[in-house]
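One chain comes next, on its own, written as structure tokens: the form predicted alone.
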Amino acid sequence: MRIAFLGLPGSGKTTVFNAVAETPVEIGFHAEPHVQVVKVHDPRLDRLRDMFQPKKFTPAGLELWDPPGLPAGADERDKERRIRLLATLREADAYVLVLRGFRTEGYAYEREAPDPAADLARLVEELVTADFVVADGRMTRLRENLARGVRTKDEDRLELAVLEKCAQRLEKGHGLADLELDEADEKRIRGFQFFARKPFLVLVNGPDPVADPVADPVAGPVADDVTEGLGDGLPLALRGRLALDAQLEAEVAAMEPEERPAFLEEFGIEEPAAERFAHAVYRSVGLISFFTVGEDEVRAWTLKEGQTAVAAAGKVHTDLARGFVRAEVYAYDELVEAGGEKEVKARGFMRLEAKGYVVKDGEIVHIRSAT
């Protein structure tokens, strides 16, 4: 699953980032991503490791982009420079929208005073007027296309009715994440990775008033209710809203581990922002976890809501899914419960499910396959 931060010059987009990854990355300007896969602390995991003592443990991962800022200038360089950062960011699966609400002296701020609202607001005309432009740009090449009679015209014909009905929306201000389409539309611009088709995280970058008495009440405090009202109404699927220190952050992340937990405490932090950041993803993308244990492995997979046994095996090996025959399932709770594998299946708990089978948040599946 890849994670791309977004935010405009200024709002501390890679400080977030160090608040979250596992290396710290240099702060400051920057031409490339800086990229890295974060492990998500599953207390689960834990527990299955000490039961089954692995030779091997390993936590799903989180791949997570600090790309460079969005340009903020309108001169053409700054256009097409947002052109070809747009067009690299289509390839994440999800995002998070870092809006500044903290003060730097000295910064040459377009805007003195933050004001995540309005950062938000620019942050998503930016994304779907760039995803209107992509349709616009097609539609145009498909109408010459049948205009000239080309032999994909009925292919084109079909294409150009899907996008159609995307572009009306983008240009009313609409979203596309609830825009039903069938199988067949939605291969038809799978391709265009629009953004206002996939799942986004709001998240608000700025001092606690409760750990910081004299933290600027205009900057923004990072209670949960600092974003109550962001993104409502709005064309894109913001489906989670976090806030957090990410100077106070990224300095916890600095320190050797054994040092951190008296800081949390002292700052009243009660889980790192790390995995506050990895719960609020998972959360707002709809993603679960499920299991494989073993003497030789113990490992945790990530599936999206709603996705199949089948799915599920082609996460492990796609040798898996492609001689899928059955898999056996069991919950993480059947199997504490029980103590064992042994006395999950003696008390009845494994089933053999279907290629059809939905998964489930923390259960244990083994695949049988024909390959």
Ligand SMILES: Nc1nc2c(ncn2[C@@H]2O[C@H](COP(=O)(O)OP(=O)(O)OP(=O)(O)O)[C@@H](O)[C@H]2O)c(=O)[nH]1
Given for the second form:
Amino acid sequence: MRIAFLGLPGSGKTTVFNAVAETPVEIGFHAEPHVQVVKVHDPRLDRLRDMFQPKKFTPAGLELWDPPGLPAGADERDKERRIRLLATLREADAYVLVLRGFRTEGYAYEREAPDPAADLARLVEELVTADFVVADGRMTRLRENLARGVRTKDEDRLELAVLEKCAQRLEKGHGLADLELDEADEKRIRGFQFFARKPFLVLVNGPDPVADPVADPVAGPVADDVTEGLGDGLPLALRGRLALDAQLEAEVAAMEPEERPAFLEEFGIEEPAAERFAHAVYRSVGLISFFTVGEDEVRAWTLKEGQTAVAAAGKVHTDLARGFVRAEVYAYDELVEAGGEKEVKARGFMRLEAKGYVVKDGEIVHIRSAT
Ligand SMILES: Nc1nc2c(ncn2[C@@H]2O[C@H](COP(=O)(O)OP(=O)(O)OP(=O)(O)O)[C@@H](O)[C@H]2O)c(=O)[nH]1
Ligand SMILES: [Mg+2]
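Switching conditions: you have the form predicted alone, so give me the form predicted together with this ligand.
Every component of the complex follows; first up is the chain already shown.
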């Protein structure tokens, strides 16, 4: 699962990255994205480790991308850099829009005071416009082909039809997330990787005046209520909101593990940023975890809600998906209740499921494969 940050220059993306990643990077200008896989902490997996005592233990991972900010200028050079940056970010599965919620004179912002709602509107417009340009360019190409009579295939007409549907919505300022398409049309537009069809999470970065009494009252408050309603009515699938004091959390992340609890308590932080972040991403993208267990390895894997047993097999190994016969499935809670895998079987909790079975969060899966 690849999650990319998106934001205006200096909104604090890299500071957020440092608050949630395992190895901090340097703050300052960077032309290339920072990339890191962060482990997702899951107490259920810890319990499985205790039960199975495996040789290897592997939590699920989220691949985080921290690119430079979207160039803000109106001149050709900035425009070009914007287009190039957005093109490289289309591959991500979901996005976190990082909005500045702090006041500072130390960076070349358009204004000193934060205005997350205005920055968000601006980013969304940028993304929707970029999608429209992509759709429009391809439509022009298809129309030319059709007019010239070359390659006048039905397929071109069908692609044009679905693109017209998308472009009309984008032009009217609507998103594409709730556009219902059949599988064939879905496939026709998949390659364009429209932002407007992907899940987004909004993150306001700034001091929380409850935790940090010296926080600038003009800049704050960036408590959870500040994110309330943020992005409503905007044409993107905004599926989650999060407030984070990234500067403070990055300092915590840089501490020795044993120093952290006292600090967290002092600032009233109940859950470290990395965990809060991962939960928010899981919720907003609609991700679930399933587990594979055994003496060799206990491991957590990520799936999208609604994905099937054969997709789960494919995560573990493409050969397992190809030779898929059945999946043996039981719930984590059933394992805890029964006390061990043998008991799970004895109590009849273990089910045999076919390819199309929809895997649920917390299920333990053994793939039976012919390969
Ligand atoms: N006061 C304050 N400053 C912050 C906060 N978060 C980040 N900064 C500062 O803002 C500046 C920009 O932060 P970065 O994390 O580099 O921002 P960025 O979005 O990664 O910037 P680009 O990669 O250039 O787009 C740095 O000087 C940070 O130290 C915050 O919560 N409060
Ligand atoms: Mg940065």
